[in-house]
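Given next, in C-alpha cells, is a single chain: the form predicted on its own.
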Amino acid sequence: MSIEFSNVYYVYSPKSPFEYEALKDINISLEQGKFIALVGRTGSGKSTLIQMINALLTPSKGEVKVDSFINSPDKKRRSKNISELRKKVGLVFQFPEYQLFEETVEKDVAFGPKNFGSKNEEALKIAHEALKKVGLDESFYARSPFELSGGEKRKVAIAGILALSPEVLIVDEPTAGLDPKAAEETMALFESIHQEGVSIILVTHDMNLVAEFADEAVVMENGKIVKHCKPEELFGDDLSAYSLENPHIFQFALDLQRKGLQIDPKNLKNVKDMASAIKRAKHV
C-alpha cells in the first residue's frame, strides 16, 4: 500500500490568533512493505503528518493518497469509505496502553473487530490470534487489561490494532517508559510483523532504532520534510541541528576508528554488527 503526499499544508485553528501552520508543502512518497523511521524534534510536524494517513486530519491543502484512498480538503475528490481506510492503516499513539476500556483483555482486543461488523465467536477468534502474535497465552484472555504490567498493556493495545489485519503500522514512540527487556520485546515485535509484509512508520526520537530497524528515514524540521534517505545516509551529518544524536553504535566506532581500528560505522546496525567488524579489524 503506497503513500503519497502532494503539496500538502496543515493549519491548526485557522483565521484565530492561535493559528499555527503545521505542515509546509509536503511532497513524498512511501513505498509498500518498506520500515521508515519518521524524526525530528518536538513540534516538527511528525504527529500531524502521520494523523493525515489514516485521516485523522484533513489536509488545508493538497491531498494525501493511501492506496485508492483519497484524503483532501475536496470534498468531491475525498473518499467516502475512511473507515475501511483506518481498517488498512493501523496508528499506535504514545502511550497506547491509555485507551485501553474493557473489562477483559480478550473483549479489549475484539472490539475493533465487532466495531467492523464481526459477531462475537469470530471477533473472539480473530483477538486470539491477535494476542498470540504479541506473546500474551490465553492466561491473559479473562484478566483485567490494567491489571498488567506496562509492556504487557502495550502488547495488548498493539493487539487491538493487528486484530484489523492493517497493511501499514504507524507507531509513535513504541519504546517510550518501557524499561529495556520490554522496549527490546516491542521492537522484536514490530521485526516481525514487518517481516510478514506490513509496512511499518516509526515515528521516535531514539536513532539507535533507526540504525537498528529502519530501512529509509525521513526527517522533519518546522513543519518541512529536510532529509529523505538511507539511515547511514544520516549518520554523520550534525543531527543536533534537529535536536538528534548518532546512534551509540555508529559514535563508537567513529571513536574506535579514531584509534586506528579499520572499522566502518554506516554498516553497522546493533552490538552483534559491532562485534564482528572489530573481529575483522583484528585480523586486517
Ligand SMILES: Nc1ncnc2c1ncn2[C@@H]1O[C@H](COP(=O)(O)OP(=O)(O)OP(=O)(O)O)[C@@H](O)[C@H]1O
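What would you give as the form predicted in complex with this ligand, now that the form predicted on its own is on the page?
Only one chain is given; partner chains and other molecules are left out.
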C-alpha cells in the first residue's frame, strides 16, 4: 500500500490551554514493500505521525492517503471503511498494554480474525499460528494478558496484529525493554515478515537497527520531517543534533579507517559484514 502525507498538521487539545502542535506540514510518500525506520528525538512527533496512517488520529489540516483510503478532517472526503484500513495497516503501540483487553492470550489474539468474520475455531487456529510466530507456546494460551511481563505483552500485541495478515506493519519501539535475545528474535520476525512483502515501519531510537534492517530512514525533529534518505546517507552527519548516534559498526569502521585500514564505513549492516570487510581490507 502506498502511503502519502500531504501538508499534514496535527494539534493536540486544540483551543485549550494544553494546545500543542505536534505535526507541522508533513509531506512524505512511502512505497509498498519497504522497511522504513522512523527516528528522531523524544517528543519529535513519531508516535503521532504513525497513528495518522491507520486513522487512529485525524489530521487537523491536510490529508493522509493510504492507497485509496483518505484520512482527512473534511468529513466529506474522509473514507468510511476504517476497519478495512485497520486490517491492512497493523499498528503495535509503544505501550502494548493499551491494546490488550481479553481474558486470555488466545482470545485476545483471536479477537481480530473473529471480528473480520472467522468462525471461533478458525480464529483460534490463526491465533495459535500467530503466537507461534512471536515465540509464545501453548502454556501462554490460557493466561491473562495482564499478568504477563512487558516483553510478553508486546509479543501478544504483535501476534494480535499478525493474525490479521496486514500489508503494512507499524511497530513503535518494539525492542525497548526487551532482553537482547528477545530483541534479536523480534527483529528477525519483522525481517521475515518483510521478506513476505509486508511494508514495515519501525519507530526506534536505535541506529544499529536502522543500519541493519532499514531500506529508508525518516528523521523527525520538532514535528517536522527533516530527512528521508537511505540509512547510510545519514551516518556520519552530526546525528547528535537529532539526539541520535551513529551505529556502532559505522563508528568502529570509521576508527579503523582513521588508523589506516582501507574500509568503507558505509554499507556495513552488521558484525558479519564488518568481519568480511576487515578480512578484505588493506593497510595503507
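Quantities reported herein were computed from a predicted structural model and do not represent experimental measurements. By rigid core we mean the largest C-alpha set that fits within 1.5 Å across both forms. Positions refer to the first chain, counted from 1.
Next on the checklist: Once both forms sit on the same rigid core, is the C-alpha displacement of residue 142 at or above 2 Å between these two forms?
Outcome noted: Where the cores coincide, residue 142 still shows a C-alpha shift between these two forms that is 2 Å or more.
Checklist entry - Does residue 74 count as moved between these two forms, where moved means a C-alpha shift of 2 angstroms or more after fitting the rigid core? => result No, shifts by less than 2 Å.
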